[in-house]
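Shown here is one chain on its own, the form predicted on its own, set out as structure tokens.
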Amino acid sequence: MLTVRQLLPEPADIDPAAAHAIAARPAPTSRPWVLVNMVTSVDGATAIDGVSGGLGGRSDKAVFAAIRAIADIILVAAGTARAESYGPPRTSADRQAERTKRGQTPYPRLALVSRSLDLDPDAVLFTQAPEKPLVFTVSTASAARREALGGRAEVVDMDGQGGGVDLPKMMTYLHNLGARTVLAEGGPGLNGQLVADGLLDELNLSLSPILVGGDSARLTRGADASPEPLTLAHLWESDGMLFARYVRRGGA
């Protein structure tokens, strides 16, 4: 049987999807909520062989697994989603039972940023995704690209400076749409926009008891540093792991 400890604030036994479903995410008036949620070696990598799958275990799944429970949009970069294989969410049936009581969809919805509309159209994540995913791009993305996507994506245009994904434009999309939560996962250039464009309200942090070396990407890259002061909320331990939640000073 898992066990998931509370260290801060005070010592306890919890339950990570009861955890995260009752915790304050006040969505901004004009925008939703935004959290990232990344897993990291001990000496900072996200990835071992490109993938983030080495990193965790099963309380990591578990933990992931509560955090995209509650999300309205699971938002991840394209590459991202290539590398790591993304399929459609998978929600269980109590974890679907309790986002209808919520006032939620049962699944989460999946939207992908990518400029070059470089995405498989028979890939998994939108044969058997329960609702089309999102994917937001640029209008000098290919034509024959998006016409391939057409059937079985919603492709939205989201033009920004410098030729990409304007994110603050998208967000606002987001909650016209009723987006309440945004989960981001990544990858690294993705959370550093964010970063840049003070989107991000929520940091959840997994850290693996594990060093890795190497030259794996950090958490955030981005052309300019963003300084962004953040409240550590709660940690947690299993398994040796750490699991981190750090909200925006203010925020929650």
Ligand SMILES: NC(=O)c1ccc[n+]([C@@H]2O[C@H](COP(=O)([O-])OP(=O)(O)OC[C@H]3O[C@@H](n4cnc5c(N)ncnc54)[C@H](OP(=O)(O)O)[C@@H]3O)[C@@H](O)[C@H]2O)c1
Given for the second form:
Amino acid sequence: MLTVRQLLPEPADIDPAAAHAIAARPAPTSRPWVLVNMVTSVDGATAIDGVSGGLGGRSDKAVFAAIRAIADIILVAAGTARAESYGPPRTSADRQAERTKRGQTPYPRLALVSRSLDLDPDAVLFTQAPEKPLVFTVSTASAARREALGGRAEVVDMDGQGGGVDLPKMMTYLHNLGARTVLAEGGPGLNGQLVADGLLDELNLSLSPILVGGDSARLTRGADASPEPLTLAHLWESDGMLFARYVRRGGA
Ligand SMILES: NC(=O)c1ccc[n+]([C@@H]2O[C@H](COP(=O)([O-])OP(=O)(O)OC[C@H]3O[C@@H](n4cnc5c(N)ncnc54)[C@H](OP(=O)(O)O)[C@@H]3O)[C@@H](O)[C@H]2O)c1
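Output the structure of the form predicted in complex with the ligand; the preceding block shows the form predicted on its own.
Time for the whole complex; same chain goes first.
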């Protein structure tokens, strides 16, 4: 088990999985608690050569797994699923047992958003998923692609006004499926919409001690949103990486 050094709220050695499992996440009444987890370089890059892998490390992987372990749904935008060759969510046997004890399914369920449905039905995220992924799309998406995904995913139309999936409605849908915690894993385009729609309750930021330069997207992109003050709930350090958990003020 990897421990990290907690700097705030008080110094301590912390097991990331245990700490995330007991963190307060009071879901609003009609939608799940929505958290984002992202890793960036010190100068704000979210990708190196188009993927995030070069930004993380051993401790980032442990914190990433700890956060995944508490999610009912892992939400990812199609751009990230394609760029990062997404696989099905995996959790260790211990984490599965803890989830079951908390009344969760052994694994989080994967949910994607895509306008185009340009998703490979033979990708392992579909063929090896413990539970059929949800794919939220719009009614104008290609009929052929919809049919190709048919047996391997639950495709749900959720048209929004801007031509994409209506994220607030999608959250209500997930709430009605029983989801209490939705972990969004990006990318920046999806994160930007979550902020603009006022849906983000928690941000887990892993800050990697590296400078990247270039013009990689920052953590959010898209339309301007009203500034949202956050509270720093914890700050951890390991291998020079900083792990900050921010929650919406008045959230948890
Ligand atoms: N550092 C990190 O922690 C981290 C995490 C995640 C991603 N990333 C990086 O971020 C990059 C990808 O991010 P990105 O911002 O370019 O793309 P993205 O947000 O991952 O994906 C954009 C795509 O998602 C779909 N989408 C998003 N919102 C939608 C909506 N409301 N309705 C319907 N479809 C919607 C569309 O898919 P279709 O094109 O299929 O219609 C859209 O083209 C990659 O380089 C990845 O490595 C980094």
